[in-house]
Amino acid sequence: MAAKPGAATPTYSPKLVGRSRLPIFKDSDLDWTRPDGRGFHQCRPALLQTGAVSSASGSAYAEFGNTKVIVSVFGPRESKKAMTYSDVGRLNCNVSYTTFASSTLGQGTDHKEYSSMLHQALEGVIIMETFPKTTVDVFALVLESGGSDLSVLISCASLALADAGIMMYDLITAVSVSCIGKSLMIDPVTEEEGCEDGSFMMTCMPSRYEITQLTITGEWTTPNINEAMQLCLDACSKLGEIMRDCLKQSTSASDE
């Protein structure tokens, strides 16, 4: 786990951007208050644990507020489907939701869009040449959907791959930002995602400080995009430190 028993759960909030917070509702005297009481640039505490599934080659559990996910990695193993010889390996990703994860999704929902985006996020960081003609399967399960599901899934999957000993150029971290009115809210929860004007998700390799993927939807101004990038880069870097600490503690525990 990323934190020792009894210790405070670490967070990865970015440094505050030097800018005053503007009211969201122009015609209202009321300002926005986040449902969980966090500041606009404050991330939820991150609880991470490896080895959550004993039958898998590697696995990880992540809990970011009310968002709870578990990722299992199997392989490298011989592909079940006949395939011609290839110098690089094959990556399969599947994202699904439990029956109780969300009231808005059907029972045992498979999220094909998230499966594709998870694959895109991971394939660039895995050194595929290290397992030719074999397959690595990544199964991600959302136990509880509390917001920023995809970014939590990507970070957790990276941790599970490292736990499985899959060679990677670096860990990969992901952070989301919602734009509501003129304000940016990092690591949004479900209620905030439901009323956002735009969404922004960044994945990066924190040790290299390299952005690997950007997903932007809705209406964004150039200053807001620049601010969101800085917020996400800083948060991704700090989340990477938490993930590395988790792996170090897991290794230390296995050696004892």
Partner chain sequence: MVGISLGEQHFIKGGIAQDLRTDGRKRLTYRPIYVETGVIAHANGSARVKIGGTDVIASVKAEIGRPSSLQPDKGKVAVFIDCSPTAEPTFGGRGGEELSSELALALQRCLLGGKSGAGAGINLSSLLIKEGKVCWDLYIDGLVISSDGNLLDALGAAIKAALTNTAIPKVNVSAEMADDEQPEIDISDEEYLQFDTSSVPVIVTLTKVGTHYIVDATAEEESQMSSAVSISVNRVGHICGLTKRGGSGLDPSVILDMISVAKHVTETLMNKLDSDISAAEAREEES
Contents of the next structure:
Amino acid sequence: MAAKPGAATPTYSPKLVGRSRLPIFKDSDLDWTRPDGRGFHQCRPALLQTGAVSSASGSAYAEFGNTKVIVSVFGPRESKKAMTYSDVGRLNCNVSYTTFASSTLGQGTDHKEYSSMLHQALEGVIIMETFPKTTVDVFALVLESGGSDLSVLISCASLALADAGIMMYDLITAVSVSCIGKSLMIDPVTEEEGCEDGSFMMTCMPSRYEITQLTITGEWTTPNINEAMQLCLDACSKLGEIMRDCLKQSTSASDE
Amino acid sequence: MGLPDSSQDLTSEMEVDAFRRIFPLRFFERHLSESLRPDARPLDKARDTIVNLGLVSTADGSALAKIGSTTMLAAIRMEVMTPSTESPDEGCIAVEFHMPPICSPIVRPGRPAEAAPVISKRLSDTILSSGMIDLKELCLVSGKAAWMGYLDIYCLDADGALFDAALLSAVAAFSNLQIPVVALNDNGRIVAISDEKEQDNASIIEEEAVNKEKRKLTLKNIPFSLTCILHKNYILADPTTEEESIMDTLVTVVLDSSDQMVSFYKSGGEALAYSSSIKSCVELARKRAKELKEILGEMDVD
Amino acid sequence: MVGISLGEQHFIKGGIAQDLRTDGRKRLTYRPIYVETGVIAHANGSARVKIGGTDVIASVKAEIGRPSSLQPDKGKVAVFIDCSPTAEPTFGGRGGEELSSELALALQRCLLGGKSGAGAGINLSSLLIKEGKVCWDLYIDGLVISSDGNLLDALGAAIKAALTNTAIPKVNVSAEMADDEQPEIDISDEEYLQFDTSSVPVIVTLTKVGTHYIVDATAEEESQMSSAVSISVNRVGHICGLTKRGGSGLDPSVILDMISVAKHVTETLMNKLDSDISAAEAREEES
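The form predicted in complex with its partner chain is what I want next, because the block you gave corresponds to the form predicted alone; please supply it.
Up next: the whole complex, starting with the chain shown before.
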């Protein structure tokens, strides 16, 4: 499941479109090479796999560098007894960490913040009208946290939902960007997240070209936001293609 | 009860599925009478087993074990503790088994599975009583400092025989465990030494290093387990969730590498076990232990 | 929230489309803002802000604490929000909890800046008393008394006012001490330090109804929204935080446009709030 031999690891690296600019690593006031030797605008190789958990309706495993997550989707199944009638479906999300997920966290816990953000990111894409009176449960476990956890979780969850056959308007892809000094770095790792001046996380529907979720913290100038958004949009559409390929592969494999 | 008319239940794919859901017991008994299981295994055969080592970079030792689709991820983190006064030169192992909501439809967030603490306790008992690990090896400074090994096992996919898979992943994680290099500093605290630093001022470290190089634990008497279902006259090795839910008499036999019995569980259930069937269970477990030993042995070579 | 009839819905939407909202405002006009400081006597700082029918109180409490081992050179700030069931019956139970944590999260995002501390409204380093040993823990509590939309902006303004109102006692640390010991501290009850709140951003929420977006939406208008973007902007015009609510997607260009509108709106709002806060402070001192 985690490291199947022979599984291809597609890489993707977004390019800045429409503008020519000096390479950012020549920026004289910042002497920084990324811990894993990537370029500033280069994402980590993405390994995606559907069908990681046999007992779930749909599931996916995602590995971006050291960030490893599993998402299972259960349902649509009967809502909790206490719930009142609803003519649209419900979505229930939960994110938890393993005790060994990061070297500093120390204990495995439910992550309320990520649970609600995952919920917000997904609720707009799922066509809730297709499963009235029932609930779809999206449960995620972060096996190892290596940075950009939330965006990996969201992309992986949308893959799991697709694997479960839940109707969606589009696949959902998420990418984060960190701002350190004057540089923007896509898909930051934990070390970079620890010293960032600002973070930018965007989820979008690549085919519809719509942003469903956007969070910014730290200090940002408008040109920086423009640039980060362009980077994210680019990376999202590439990630979307990788996810689509992954789904195509899994269906063609099951047809055989 | 009587077996259903074969002309009715095998007319189409769909009806087999419906029959399986409505009369699960009859469906299974029909298979058992042909000495075959729905997944095409003979009764005494365990599912394909895979072990992968060292997948978690944040842990000191880790392993992923897969029996059929049951998947377990075990990871060990080593921390330093002050040993108790009764056993000043022994370390400690804390075992915890988790069933996160992703692994099975019956687990919901905030409502943990009932099975998890039971398996947790059984694993801890088995690992400690088997004598696989010499706790004295975990000692750093007698009476002052010893290793505390936190073994956490996460069930990623639950499809029966959870205990077997969990124990296998735990054993594999121990075989993968690298005890980190540490030294005693002036304040009597244990500090970690990175590899580069050790080379820089090797002379100073030489005196203080308590654990000079990365080392592995010596594992003796490795325990291997096999869970079987007893149903009427049949013994089914390595059951899936579906089989466990239909036929509820489970027997787990744990044998160590020299075929000594470490533990034996029979957790109630409808069927009563005759001594003859227990003997067959142990015999199956012995065969299985040999298989698992080979699988683990292959790992060590790598 | 009382249900709105189809006719009313059309009326609200139509008004917004024609730049004349049901209460006579334009799309980018705020309701009257009323600020009062020093409303809670035993807090280090407090303020009450009313925007139309929305009424919130924020209080700041400072306690001596220990810096976390990860950031030994910084104090700590925690934001809690409580949505009182008296404000809205749906706030009772789970509904209130969810909204409260969502608001608290959005405020943290807007006020505390990035991990390195850039863009933070509160300079965490200024809360430090002795590195690795003693620091101030700031507890910011927000209470929603009455709710008529635009809670986040009101809470943001109330916290800004409460921080301006906050006085923290001066602390003297005894210089001599061993490495491991906790230093002795002496809290002065005469000398107080004021906060520099010039960098605290203001939050502007743009609510999208139909194809247009409005500031300071009432609860009625919020019920018709497709999505809302809360943007916090500081005095120099940098974006300090952004949160999007509502499930429906937005075109990237719309978001960029919203950001520039928000920056424009903040300029006037920031000046208005600042003068309101200083007026309130002056009133408090008189009384």
